[in-house]
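Only one chain is included here, represented as structure tokens and corresponding to the form predicted on its own.
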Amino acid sequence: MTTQLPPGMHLETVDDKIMTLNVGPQHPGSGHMRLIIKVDGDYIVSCDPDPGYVHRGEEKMAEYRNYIQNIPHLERPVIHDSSNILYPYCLGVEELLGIEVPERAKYIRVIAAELNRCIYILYWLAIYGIFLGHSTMFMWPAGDRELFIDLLEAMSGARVTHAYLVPGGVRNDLPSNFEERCLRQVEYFEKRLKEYEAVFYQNPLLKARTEGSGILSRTDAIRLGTTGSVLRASGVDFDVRKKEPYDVYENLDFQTIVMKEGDSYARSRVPYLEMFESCRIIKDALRKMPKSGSVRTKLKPNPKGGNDEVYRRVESGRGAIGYYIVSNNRPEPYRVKISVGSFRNLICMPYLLKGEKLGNMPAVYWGLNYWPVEADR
């Protein structure tokens, strides 16, 4: 017996069986953005990212504040990696104003940047764990990041938005006995980090959902302009700290983590392995840092840049982040433009999700190391 469909239920064309889903912007798994996804059954036909829900106008605000006043608000797009988003701004302003940074301050900056890198990656990893239904991998990184938050609180006086890096150096020197405390907590974290391997990265459910999923070839990673862990997970050996070293990175011992698979598993693993390298950098910087000396070059009130422009970039937790700053003989910059890794990595999302199962979407999406607030800035 043939079933008679009600009027309007007949599939006239192929498009009639395509369903459009809105993931976000209120969905907790979308991260303050929207993904317009079309599915054919369980398979994704297309994905159209729709960012912009957390735009804050950072670049325009920077034109109305002087070079020092810009520090607190520029770290807001990535409050859990505030040292790294401020780093290129400080480097650029120092070049415009002709400021020489004291040697001790350079090492302290590197330590703060690597502590913040671990804080960001642990936050990212915690969200990645809960995206895949692994509640232990949410609680462990969320708890372990307190080790680094406590250290940055001791350095800056603030637990989240530190505003610690400033043009000329850092705001204040390290507290007494900081080196011993930092070394002790970093060494403990290295031991703790090894436990993640068995609990999460060797978990058969994680491997089943990520290995061979969302493959980004080396050629496509370069062609689409990806950066950071996304680029290195596709076999491209590029890290700004190695290729364009700034401050004292050329004096420190660390390796660039590169994987060749280019799938979601590789993109989840590269940031994890990079935390071991961050610990190496911190310990090496503590050994080589001058034990005393100035930590900040004193600036004149309302310093003015000349008629000049500069571009400086660093390696953040999400990839290369750079500032293009234009000066016109005023205490405020004429123009500030921020190039962030999150926006660059967003470009490849439609390519990777097409043809994937809907259930793999969270792993592919979050593996791109995309932070919506930074991308919208």
Given for the second form:
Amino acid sequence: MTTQLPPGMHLETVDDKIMTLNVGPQHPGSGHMRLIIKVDGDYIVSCDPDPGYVHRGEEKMAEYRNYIQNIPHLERPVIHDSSNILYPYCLGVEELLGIEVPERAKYIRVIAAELNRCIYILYWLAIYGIFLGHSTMFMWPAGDRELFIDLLEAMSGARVTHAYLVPGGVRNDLPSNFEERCLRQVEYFEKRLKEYEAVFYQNPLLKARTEGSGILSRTDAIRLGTTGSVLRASGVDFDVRKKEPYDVYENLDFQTIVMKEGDSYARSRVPYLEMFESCRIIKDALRKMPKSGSVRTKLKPNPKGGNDEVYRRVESGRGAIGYYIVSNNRPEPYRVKISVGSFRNLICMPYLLKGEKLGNMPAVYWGLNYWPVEADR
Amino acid sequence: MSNVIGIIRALNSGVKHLAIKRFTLRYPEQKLKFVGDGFQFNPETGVGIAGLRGRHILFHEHCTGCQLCSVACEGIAEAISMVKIHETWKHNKKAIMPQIDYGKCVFCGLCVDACPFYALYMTNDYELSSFTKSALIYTPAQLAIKPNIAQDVEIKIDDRGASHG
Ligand code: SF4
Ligand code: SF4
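With the form predicted on its own already on screen, would you show the form predicted together with the partner chain?
Next comes the full complex, and the chain you just saw is listed first.
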């Protein structure tokens, strides 16, 4: 008997040896997503990621709100990295409206973005630890994250979803003695970060599970369009902060972390090493920042953009985030398209998991720096 | 062999922490200290003053009922609605003031930026739990009260590590 199937659907032939495993749709540390994995014994035959469970329509919502009212909801996709996801939006709107940002505000924005990157990476690392059953690596980063959350709370007034960056600068000036406090906590954190090395990165148990698993070659990384730490772990020297410096990144002293191996271990290590660079940037920015001055250029109430379009991107904790904004002489943007690193990195999951052991799946999955909520927007 | 050494090293660096004070903040007993008195807006410089963005405080004598805070919140959370107040407030000709629903508010503070008469600020009070949804709606009279909370613990950093007091 043949039944008529709707177009686009097909019946699968079932192989008795192959079992289909639904991983999800649950909340594996960051947001709902599902992996449809076919296993032959312990080995993965194919993997089909199924994103879209946390789609919130951010892009559509942005068309009904004016340029300022868009701020709180645009940072919802990644509440742990909210300054970085807002950064390209602010840069883009500034270009559309022709706003000049004061020098001090540029440095404050860089500091906020780097603190946020550390918060994100520490959260990511904590989940990485617990995915591999390493509960010390869950507790330590989750505790040390508090140092940065407190700093950003002093700056912006909120622990997550800071709504701190606005087109034209930042919402408020730094509190008094912030520089001193920031420097003290960042220096302490650098010392702390070195302890992670022995407990996690030089730990033979971690190495045994991640070294040589899920290898992404340099050409594949470029061909599949990955970004961020995944790309850099495959030996490509690409960082938006270096290649297309925005705000004051060109004046600051830091390096791009590149590793050649392209395996899960390299992908777990690159963000860790990037935190050292983030600390360097913060310390450098605190030194070079003008000690006083304006931090926000006042906008007209309900500013209107001309008939124009703009694309700006920045480097976030998960790779390049780009905003394409179209305006048409109205206080609301005509279209806002967000292109995020998570979604790009998800593409290589089927390639990496093929032939891998099922037990290695969490390490490969989380090493991709994939954040379901951000990818679905 | 090198594996054994690596595991011993890892254990060793964890064991060291047995002798170090815990970082944890014992929350309901201890409360973290914040900068300032909450998020406010500086009329002179035109930017905010850093502080925690907690519950709002409404200065009745400044509020003119202009509704700009409510308009600002419309596209964000629709948390502010304007309610009738007693006619005796002379400077408030429309006799309306904001009422905030904390079941909806996301504490972005953009209403504070929008208020042209500096009548609406935010305070350090973040403990707004209640058993009913209706108790989360704060009337203008409730918003006028300055919260009185003891928040005094800070992160202490010394050579042996960081801890909360
Ligand atoms: S803080 Fe934000 S969400 Fe809350 S009332 Fe003000 S504008 Fe609305
Ligand atoms: S609080 Fe401010 S913005 Fe809101 S009605 Fe009163 S004066 Fe107007």
